[in-house]
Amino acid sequence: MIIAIDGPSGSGKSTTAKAVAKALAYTYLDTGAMYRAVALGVLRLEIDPFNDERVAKVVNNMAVSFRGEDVFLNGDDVSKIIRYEETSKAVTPVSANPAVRELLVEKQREIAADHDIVMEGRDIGTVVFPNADYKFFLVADPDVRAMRRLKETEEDLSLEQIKADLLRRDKRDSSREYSPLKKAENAIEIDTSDLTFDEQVDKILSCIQTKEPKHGGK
């Protein structure tokens, strides 16, 4: 079975869908940091990450990794300076290029291929899995989102700046041409700016639990 919960920046999406996998003893992917994590081999290769045919050259030869939570790159543990600011800048236009989300969706949909799993992203509904047997779009207020940010992050930055940066990449992912970031049409959705983080994952749960498949799986 395959759980889609794709929604922006700070929606809630990571925390959620963890909590959704471990219930149901599913296999949880956290889409963006595979994107976050290439982002970043970008940089420490010293491309520009907007140079697209550099960086799909670049991105074709990274490994990158799970071990439970935490992520690698080429072998090395990058979960925490995945989330620093200068690799969220950069996530951006490396996640817009065509070739990159070419090549890690078919990592993907090779992860999911002999698992059940909790998959969460930007596109996970629209175009990873399009058929997935249950899809949910998380959504929040900007403010609320900004805060949750506040509370993660490690870097000296203001609420107005980490609210900036969300606003940014919400408009640069709704409106790029590949994989925009937008609802399903048949999707969920789920405000999360009011509720608690246990209400939140208890709306997924049960309408898992009292719902039948919409679609055929994968």
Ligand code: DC
Contents of the next structure:
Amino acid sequence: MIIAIDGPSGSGKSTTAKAVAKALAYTYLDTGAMYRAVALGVLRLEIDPFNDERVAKVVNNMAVSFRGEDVFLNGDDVSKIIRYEETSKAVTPVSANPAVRELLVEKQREIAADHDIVMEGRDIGTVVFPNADYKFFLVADPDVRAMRRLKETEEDLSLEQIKADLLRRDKRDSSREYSPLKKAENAIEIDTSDLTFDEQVDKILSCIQTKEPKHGGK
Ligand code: DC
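Switching from the form predicted on its own: structure of the form predicted together with 2'-deoxycytidine-5'-monophosphate?
Full assembly next; the chain just shown is listed first.
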């Protein structure tokens, strides 16, 4: 079973997807963390993230892996550092690079091959798994999204800075040529602006019929 959860940053995707995976006892995969890890790898090699050719040359030598929810780049736990502002900026051009997308999409399909999975990202329901069993597209008001990010960040950033970054990424993610952020035609759209966390999770779980329903674990 494949459950695709897409949407922009701060829409509640990650926390919701994690809780849905836990409630169903499915594997959880944060594909944004994979793009972030590659972007960090590019920065560590002191390569300009906008230099598509150079990025394409090095991406095949980067090993991105997971242990639970922790993400590793070439064996190094990068779970925290990939969330910092510097990587957040670099991930936009890196994730628009077709060579990066090709490699990571292949890896995402491999990971899902033998698992029931909840996979979250931008293009899971449109490109990675157009035939996913369930597709959800989460949206929320930009002010709400920025406030959520502010609560999460350990960096000294203002609400305005965070909101500007979100809107900048939305624009780039939605207008890029390859796999832009967009709702799959048959995805269920959920506006999380006024929903509590439990309500978001329950809304999704109520749509899903598993072969053997599992309960609890939220
Ligand atoms: O979900 P996130 O904000 O951690 O994602 C980081 C970046 O990666 C985001 O700017 C868009 C990109 N991304 C993508 O292009 N495709 C995905 N499936 C997941 C994330």
